[in-house]
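Here's a solo chain for you in structure tokens, the form predicted on its own.
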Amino acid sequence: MSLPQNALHGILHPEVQAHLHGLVQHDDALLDRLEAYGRERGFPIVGRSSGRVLELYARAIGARRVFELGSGFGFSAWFFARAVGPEGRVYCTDRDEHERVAFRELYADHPLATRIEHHVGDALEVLATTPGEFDCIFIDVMKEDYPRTVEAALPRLRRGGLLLIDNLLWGGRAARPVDLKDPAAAAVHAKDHATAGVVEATRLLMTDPKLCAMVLPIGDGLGVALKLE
């Protein structure tokens, strides 16, 4: 899961993590490939745990239609797209053409390749241009852009959809108390925007009457927004 580099500290006791990693079984080398990658670049990926609840959160819905803001080379997509089985379709998105073709070398001629789209360009003007309506959206962009694609993604998510958002809990940072009266702690708030986008998105979160949600203290915190109306 990735952090903040100056984490105050990880969510959970790293026994406690690595148990919960190790829960994880599977059979597909795919995914030991895409771990391996992730590691091997230093890439911030959600981990098998959060990917876990990630693929059960969608199954659990039925979904079909999934989109992600903020892929990489697909690691999240992996968990998605055995969710939304055969018929189903992942939209997976990234600023940088070297993760698409990364996502093409690791998946190549895998089954799962078939059930996932990878865009690149702005996620933002991606979702904008995908017609209908999404089963799951999940986000996982520059942080400081949190409230804004929380907005942006509210809309295209059917009711009874599920919002997932990576990082709410940012390494501790989301729930640092910082003294406004001392002008110092205040100044280093400020230029923190990327705590502050955190913050932010989970007010978003917690206060929309039209959501029930919650942030989970998995990895570096997985908020969970079902749309009810």
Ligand SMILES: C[S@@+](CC[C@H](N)C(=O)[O-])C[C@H]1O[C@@H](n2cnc3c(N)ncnc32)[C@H](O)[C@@H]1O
Contents of the next structure:
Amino acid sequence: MSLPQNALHGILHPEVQAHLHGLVQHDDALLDRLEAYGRERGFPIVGRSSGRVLELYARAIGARRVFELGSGFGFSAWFFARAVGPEGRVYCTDRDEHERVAFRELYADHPLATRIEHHVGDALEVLATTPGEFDCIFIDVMKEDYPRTVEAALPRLRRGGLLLIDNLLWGGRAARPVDLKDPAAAAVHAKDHATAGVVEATRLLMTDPKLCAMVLPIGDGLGVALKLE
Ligand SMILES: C[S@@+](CC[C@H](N)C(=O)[O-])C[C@H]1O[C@@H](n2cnc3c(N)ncnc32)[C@H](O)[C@@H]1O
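If the one shown is the form predicted on its own, what is the structure of the form predicted together with the ligand?
Let us now look at the entire complex, which starts with that chain.
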């Protein structure tokens, strides 16, 4: 659950967040290692409750091919890798080579590693050079890049596929009206490209007649869009 650096808190009451987190039980020590590694680094992973929702949606549509834009060391990919089954594939991307090194060390010879390809490079460039359609595409890159990432991802989804996007509430900032008559507020707003990216990406999802979409108030706000045609 990555949050803007100046967010005061998550979108949920901390007790509710802890409750949702605690509901997701599992029997794989790798998930604990991934979480601990993320905590050590202060790295913004989606969190266990959003991860479970990603897995649930991927399983619900029988996903076999999943593409992630912004994978880090493979926390969210753990959930998708479980969902796609032994014949499935999760394409991970991160522009930072260090994330692939960490991914390899953490997964080592874990059985789920055979379902994951971790690519280093710009996520949109890797998407463009990876052939075929995808059942699920998950977006978790820089928030200012969200609108163009949504536009590039949608044509690559199969009909009946799901576009999933993290941070669409952005620590609550996406829901906060800005008083543009207040010069101080307007100046901050003009420089806040991340919130603008989140708001525009949400607009794209919610106004596209070829999608059935909503933002779920879990984690930092998880966008879910089903491609209808
Ligand atoms: C929020 S983290 C991803 C967390 C991951 N989805 C998880 O929950 O485990 C975002 C990652 O995206 C990477 N990133 C940001 N913009 C990118 C881009 N345009 N191409 C590739 N990677 C990018 C960053 O290096 C960072 O590791």
